[in-house]
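Single chain ahead, by itself, as structure tokens, in the form predicted alone.
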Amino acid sequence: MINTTRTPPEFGDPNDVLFSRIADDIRTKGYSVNPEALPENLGEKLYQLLGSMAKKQAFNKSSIGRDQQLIQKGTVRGDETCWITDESAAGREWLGWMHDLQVFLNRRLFLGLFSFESHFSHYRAGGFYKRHLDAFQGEDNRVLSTVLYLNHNWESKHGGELILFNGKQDLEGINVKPNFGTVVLFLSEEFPHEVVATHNDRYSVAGWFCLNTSTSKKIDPPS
């Protein structure tokens, strides 16, 4: 875990208190879950546009592992994706309110966050996302995982809860709802997770803070 100085949280923005509560979780607990949190209005905008890009056509079928190991395996996750970039003023807005979390927990918990990538997620009825970790074998660039959720009127009976386990010998986990506006982040390398099947079309935005790892043949790309 996380050992840092608690320092009190400075509420010169109106998000300073979530983020302040969301470093204490990460520093005490490794994780953190916050119903409702976001902003209503980028939510909404969020909501928007992914409405858009499924008008478009732009998601595809998720994969697992990364540039040439890439491989789809329908019997591990079903879902289908599309990442999330500035080109539009929903995106924007997004990708620089999570910048403002990046900065905020660089400052208060010195994580070293040095960009961050997400991705709008689809899950279609009967879709799901058996166990498993963020962080990619031999690679320790994704450090801090999050979820967000842009479901309305989500009930019990759809399913598609995150269960967030709290390392490897954990087998009840933490039960997460998929409700409109909830945040949920954990650290990539100790929080194994899955998403039991949905009954409903499930909507998220997921995503990763991420090092820099560099090397003289790859330069990772700056939040």
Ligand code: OGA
The other form holds:
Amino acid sequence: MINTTRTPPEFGDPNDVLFSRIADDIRTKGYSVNPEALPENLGEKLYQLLGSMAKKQAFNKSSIGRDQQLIQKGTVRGDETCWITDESAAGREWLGWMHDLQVFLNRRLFLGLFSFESHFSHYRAGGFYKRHLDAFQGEDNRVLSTVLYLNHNWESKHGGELILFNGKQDLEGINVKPNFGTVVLFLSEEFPHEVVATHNDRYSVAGWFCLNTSTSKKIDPPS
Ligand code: OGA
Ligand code: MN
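Now the other one: the form predicted together with ligand OGA, given that the block above is the form predicted alone.
Full complex below, order starting with the chain above.
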């Protein structure tokens, strides 16, 4: 008897179509832009989590680089950030979904992605992030960057676009509007990018898949 309520096996995991497209994009172009990409309701859950973290005043002014190289923001970037952990249901769901993507990309592209870290970003009116690379200087562990946007009803007049440059020589770039549910991925070392000044509150979730750079002196956390 045919059970019509089940998805036929050839259609498999509902993520497969999206994850395959992302893998093909990364392999052929090095970046991938996906409107309305999230599993049902995950965007809303993250939006609510963002609201509750903001209420708890859990957002911090961002800085550039790590440890001694910290440069207090202001001239380079103008957002406030809050790390996403598995302490909340929405956080667990987001990190779980990205983990599924990590496993898929490792199988498909042999990327060797080892861990994923992610934070909310809030740019207030006037906020921006000048052209930069996500891979820290002297550390090459960030390999694949992700950005998810959480802005309902974004209009062109609000500005705040992401501009993704295809290598150091590219001055024109690809323009992405920060529309709710759009997920962007790009190779961290190959795509300089910037956030154009926004004229409205602008919310995003930035994330990075990292390689395992453990040494005998420093052990990377697994995820
Ligand atoms: C970042 C970043 C882009 C964006 O946080 O490193 O580049 O569109 N964010 O929010
Ligand atoms: Mn960046």
